[in-house]
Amino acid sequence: MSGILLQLFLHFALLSFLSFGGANALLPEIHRVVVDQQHWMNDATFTHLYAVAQAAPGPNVLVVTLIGWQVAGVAGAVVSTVAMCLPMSVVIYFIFRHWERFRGAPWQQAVQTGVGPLSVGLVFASGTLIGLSAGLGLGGAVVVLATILVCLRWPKLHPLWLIAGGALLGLLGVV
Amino acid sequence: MADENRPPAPGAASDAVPPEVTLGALFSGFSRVGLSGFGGVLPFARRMLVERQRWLSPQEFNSVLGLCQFLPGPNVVNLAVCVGSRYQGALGAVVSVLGMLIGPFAVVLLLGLLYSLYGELHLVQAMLRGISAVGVGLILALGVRMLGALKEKRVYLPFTVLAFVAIAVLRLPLVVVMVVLATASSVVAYRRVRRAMATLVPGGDK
């Protein structure tokens, strides 16, 4: 494995153990490593890749695939994705067998109840930080707000419509 | 190999588990979930697992998801590991995860390629700015919805606020924030669970 691939693997494998609350909650941390610490890309490219990943289907974790691809091509994409998914998959595979046995135990209920509120806080933090690093102006803020309202008012609406709408508003120079 | 058909745990409600979900079914089921999951896969995963295929009851889904969300790692990938391993052991877990990831992986690379070809264009940049704004809106809306689903909001809301402030305002390292706050909130939850159990009539209502 060449140097850069090994680095990608180590960074993302390490991050995977920190990704409480999903990939969205991890984005600020990924940004810190990829942009500020390793200088693999600039702020604008990072935000663009996030937007590209948003426009694609699949788990949010695939933003990591694009980042790896930007750094080291297809091999980088594969390595980053595996590094992000594999370690915790193995851990959870072994834990799951025991977890089901303790279903309903007080400590298990407590942990589940206790972690939920934190995930919510992390998701809000992620949205805020991505919004800040995207450098959204007044128009951008309005689009963000409108998206939230539309999402909550019509929960069944397919997100792809909103993403297409966002692309259109971007083209029109609103954002 | 023969061990993979694990016997039902004694006393467990194992009759809720449908007997056969093949590797092929796992792969195609999770492929469909992955490829339809725009702006978050979780709602699609629930629809497939609980409503369409009935691989999990609603209660099982909440319980398994609770574990997947509590532990780090991409939640839906963790979910695929749990469901896959439940029906087809380790191989089932691998197949489910691959199903979830392979299709979207190809699509995202294709879009990345287009970005590298045309990303310099002003029009593309403008478009991506618009999509970013919507993306932020989608995340925040997810947060609002999760907030709405929180049980006993008033007790736990401070922990939500603290997590937000620690990460978004103070920019503290994620590990520290999670270890400290998760311990504190779980202790609060534990005391409430115990108290609720003590006051509950045996076999009581909800």
Given for the second form:
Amino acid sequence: MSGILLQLFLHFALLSFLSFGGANALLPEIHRVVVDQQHWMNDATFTHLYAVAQAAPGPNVLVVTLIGWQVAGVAGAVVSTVAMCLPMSVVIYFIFRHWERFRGAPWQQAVQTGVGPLSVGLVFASGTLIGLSAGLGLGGAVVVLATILVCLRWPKLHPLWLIAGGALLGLLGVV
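Give me the form predicted on its own now, not the form predicted together with its partner chain.
Next up is only this chain, free of partner chains and other molecules.
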């Protein structure tokens, strides 16, 4: 395995152990590694890859695949995806075989209680990072807050309506 592929594997394998809330929850740390630490890409490229991953159907881990592709081609895409998915999947497989045996244990309840807020905080940090990287101004922040309020008020509203509304505001130059 070449040096760059080994680096991709090690970074994403370590990140996989923090992936509470999925790949989106890890965006700040992924950004720190690939943009700030390794300088494999700049902010704009990172944001573009995230946008492509979110626009495409499929799992959120697609952003990791695209980052690997950007850094080292097809081999980088494969190595990054495997590194992000495999280690924690193996751990979860073995943990959940015994999880029910400890139902009601104080440490188990502490883990379950802590993971929820952790995931919400990580996803919020990811949204903030992407917003800042995309140059989200005051108009964009207002649109984000309005979208949150709409989602809370009408939770059954299909997200495509909100995406279309955001796209329309972008076309009109509001954001």
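Take the two forms, superpose them, and find the largest set of C-alpha atoms that agree within 1.5 Å; that set is the rigid core. What you are looking at is a predicted structure, and each value in this text was computed from that prediction instead of being measured. Positions refer to the first chain, counted from 1.
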- Note yes or no: does the Cα of residue 14 move by 2 Å or more between these two forms after the core is superposed? no
- Rigid-core frame, C-alpha of residue 91, shift of 2 angstroms or more between these two forms: no
